[in-house]
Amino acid sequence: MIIVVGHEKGGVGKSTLAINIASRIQTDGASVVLVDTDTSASSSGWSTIREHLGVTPALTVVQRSASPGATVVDLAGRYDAVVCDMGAGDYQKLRDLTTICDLLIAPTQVGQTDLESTVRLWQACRKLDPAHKKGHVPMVVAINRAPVAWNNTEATDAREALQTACNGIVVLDAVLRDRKIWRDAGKQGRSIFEMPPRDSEKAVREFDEMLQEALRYQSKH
């Protein structure tokens, strides 16, 4: 399974959220491999905190900031799952993975300019089916980084905005809040996965929830 985590803008959270993901991936006992496109190198950053640490166990990270289609095509038939964390605003990267991936996952946080970003890589992606193997690229929208407070409604808003403005978009129900458990895991090359469970537990529900839910619909599309 290739699975990209991936968004047109900046900032969203698709380096923690890919990481996490192989790291869920990996703790259910199937292998997999994190490919590193962004030029940012985020993911092999925190790798490489990992390493430095001596956290175990290692999660296999593969740099590939230029043209990464065929890289992950054959790392796919040597593994369970390859999870690819996609630069931001890089169409190149994004007709090279979408259109080969089975899921395409797209954090975004409630702000404006994060929704209409997400308004245009939906665009892009509907232009980018004819190329995909099954006609239609498989991509769901997670709301990442939504404020914790019971009452705030910006995740629902956000949702709706994105429905209406896309029709037929997928936005999955899960919402991943903006818990400091995410930026403590990071700092020390951990996944959320491997922190103490009373800081984790609330975090870690809301990520396999959603994780969950967009591989339900993967399994479905």
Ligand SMILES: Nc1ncnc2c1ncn2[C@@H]1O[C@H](COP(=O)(O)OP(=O)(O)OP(=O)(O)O)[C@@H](O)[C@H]1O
Second form
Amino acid sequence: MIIVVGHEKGGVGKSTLAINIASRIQTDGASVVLVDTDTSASSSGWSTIREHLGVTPALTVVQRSASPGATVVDLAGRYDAVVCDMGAGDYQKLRDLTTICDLLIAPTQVGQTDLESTVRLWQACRKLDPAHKKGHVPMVVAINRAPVAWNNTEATDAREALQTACNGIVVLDAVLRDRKIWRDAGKQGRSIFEMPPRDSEKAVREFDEMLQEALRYQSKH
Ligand SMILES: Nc1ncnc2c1ncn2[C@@H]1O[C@H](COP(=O)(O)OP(=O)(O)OP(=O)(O)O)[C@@H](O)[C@H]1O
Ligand SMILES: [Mg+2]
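Next up, the form predicted together with this ligand. The previous block was the form predicted on its own.
All chains and molecules follow, beginning with the one already shown.
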């Protein structure tokens, strides 16, 4: 299975989600490789920190910033899952990878420019639909870094705005909140599952719900 984590917007959580998806799949017992297609190499940087600090188990990370499509297809024949971390605004690679992927997860934040960018990404994917083997790029939007305050409605508002602007868009019900544990884990070369449960419990629950929902979508489409 090829999972691409991509978006045209920078800083929305692509690398963070790609790393944690790969790590989660590996923890669940499947073989996985994380392909860092971003020239800024955040996933590879995380992997270097992980190795340096001796965090186990090792997670295989391959850096392929130029024309990764063929490499990804080759790896998909050798691993249960290939997770691709994409750079922001890289429409050339987006075209190459979305047409071969089994699932595109697009993290978005709730700000206006983030949502406008998500609409553009969705429109771009509709143009790529004919090139996908199933005739439809299997894209889901994951709302990330939503405010934690119980009475904050921005995640719900964002979902409604996207559904209004994009007919048929799939915005996952599970919402990832803005939680410091994500940054702490990244700095330590760890996934959030490898952090103390007392600190990571809420983030882990939200993430697992998001990933399960995304994989359910993938298995049905
Ligand atoms: N749910 C979250 N809560 C708190 N911080 C988060 C969350 N998700 C991501 N972050 C933090 O946001 C920052 C940007 O995340 P990340 O590097 O994954 O984004 P990106 O989309 O890959 O950025 P780029 O476009 O530069 O590649 C990081 O410091 C990361 O730890
Ligand atoms: Mg990144």
